[in-house]
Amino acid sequence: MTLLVASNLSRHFGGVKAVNDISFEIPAGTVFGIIGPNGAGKTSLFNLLTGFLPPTSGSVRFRNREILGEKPYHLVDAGIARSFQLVKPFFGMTALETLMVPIWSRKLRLKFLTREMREASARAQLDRIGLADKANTLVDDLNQGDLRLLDIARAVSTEPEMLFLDEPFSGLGQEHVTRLSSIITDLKQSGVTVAIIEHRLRELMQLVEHVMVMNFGSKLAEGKPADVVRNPAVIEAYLGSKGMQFGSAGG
């Protein structure tokens, strides 16, 4: 089944065509990579696709509703979530009480009644992330790797169906990138599906069953990972000699 579909997807910022006619399906249930240079339109896609930029033109169809233009939250309640390139996390916040701020979302709000129960689900995801002891941790004193994981685990918090992660392994060292694939491959295993924007290819093509490249704001190919990184204009663009490795390992 087919979860989400973008049509002549389109954002122009005078004449800079940040995402420029582009279309594509994301089905149910799998990992969807988008790769391509920086400025290549990959973040203004994602911002378009969750609500947080107004697009000049085209469709986008979430479970065959139109949902392009809505406002994020109403997309959090629509079973849509997402994940930052930039972690801004809540300072002077702990750890459990950030993981408790999503749980007041319209839909969660009528399922977790009481303070014992959000607090046992925002317990349940920290558990989940690895940082159950860092439950009444300052934001303020975590680590780049913990932050971008809580950041994460805050847009899981909403329960969405379909989740945008935005270079989540950024800054992240073996041991967090471990641990955020494993994340990534549960969440696809319970029913979530994920598109992820990366540059750390050989994390992602490690998750991915699809792959989309940008260019300039267009899409420039598309299709299986080891057939993508072997695209002679992908390589040139984008992967250079580490796209022949890839491929290589694909293969």
Second form
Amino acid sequence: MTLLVASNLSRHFGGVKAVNDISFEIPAGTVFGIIGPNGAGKTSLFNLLTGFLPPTSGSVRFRNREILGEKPYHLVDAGIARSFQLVKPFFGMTALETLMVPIWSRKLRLKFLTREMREASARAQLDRIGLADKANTLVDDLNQGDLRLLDIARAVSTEPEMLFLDEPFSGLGQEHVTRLSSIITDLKQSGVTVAIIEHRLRELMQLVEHVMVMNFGSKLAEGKPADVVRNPAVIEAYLGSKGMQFGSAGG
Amino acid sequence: MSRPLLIARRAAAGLLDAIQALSLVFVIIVAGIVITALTSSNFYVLEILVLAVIYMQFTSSWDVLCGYANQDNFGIAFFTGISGYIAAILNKSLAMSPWLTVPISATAAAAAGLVIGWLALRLRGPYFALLTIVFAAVLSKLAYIFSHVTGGEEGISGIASFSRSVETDLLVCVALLFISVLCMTAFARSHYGLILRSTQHNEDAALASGINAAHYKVAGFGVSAFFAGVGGAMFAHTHMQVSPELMAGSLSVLVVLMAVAGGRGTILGPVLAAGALTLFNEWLRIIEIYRPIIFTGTLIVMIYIFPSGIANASFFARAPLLRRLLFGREA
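For comparison with the form predicted alone, provide the form predicted together with its partner chain.
Whole complex next, starting from this chain.
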């Protein structure tokens, strides 16, 4: 089953075509990778899909319903969540309080009716990312890796069907990378569809079943990771010599 | 469970929680004012206490939005002014009792607050502050332009007081303040306070968490304006006159200074600071010529020593019991 279908999606900033007539499909229950050089339009594409950027033209259907141009908080109700590339935490709030915020979304507020239920839910999410012992720590005092996991936990707290992760691995140490990889694998096993933008190809290629390569706002290639990294156009545009290395490693 | 029932249940639970979290020092202060009202007949003391209560109402109503959303409203006098004048006009021309004018004028202020809140949604920092300054400035000019209704520079006098005695007026004011502080504490401790705090630094993450941040910010504006309006009407019915001073920029700035010195985002910090500073300012009348200099100088020194306000000073983080006594339970 196809969960999300984007057709002829475009977003222009003046003369710059940040996203230029892109069409793709994300099958349900998969991990979908989006790669491309800096400025290829990956984050703009995520912003279009999650309601943070109004489109110039095109269509996005999620579970057969047109969602393009809807507000981010309405998309959360529909089952779409996202994390951010640049993590800006809720300064002055604790880790636990951070995860209390999504509980007040329209989608969840009737699910957790008492304070105890809400706190238990937020604690369970903290436990999942291994920050249970930092529940009452101010986010101001958390390190970059913890903050990124917390942002992802905030997105996961909305109980999405489709989760967009914007460069989740960038700037993470090995320990956090391992933790995050296992979180993504768990999510996939529980039926969540995940789309990931990533520069760290080593981590990405192990997780994804399907990769789309973007360059200059357009789709350059699409397919299985092993095939994509062998595609000469991709190697030329983005992967360079590293891509050759990956290609041979994959083969 | 139906939606209104759920909201009512949440509100009741919130109020109960606010009562349990209430600062002991605040309760003692309220009790002290009540005892003074019942025992003292010193007109001067009672009048000063009324003024202190009104300033506590003003600063706490400022803090319930601005302290939590970390936005500076430099136009709180818009709400105190509009409410004070509406109360005055309703009382004078329709002979309405203060028991009606207070809720009506505070609701009118809240409605104005919702509109300004909606207009200010996209603004942050100095731009937000400028918008609030402009609205208050326009309103105070309108008071001069429509002087046949508002009395121009003279204002409106001869407004009915709450009761025939200053003692009872003080009791009414302190009761209104107590109820207001309870309601605002409940609001700030509810998810409204939580979400207003989350919008301080990262509204996008709140939106991505399924939160319609605009709803919370506009609601916060409405609540702040309502309780500022209660304060404005309190002023009208205790001073028995309103003048453009009630919507002046100097009042707005004074409220911001007192709230910031007390410690924003705590409700009780601004309340205690406003009470103490108002009494201090009156005490300084014994050296009247230096009073403004000493008073503003004290405020500047306070903000210099405690940039985030007394209630947020680091020594309270190390003394949780003292913090609990002064400013109430935190979590």
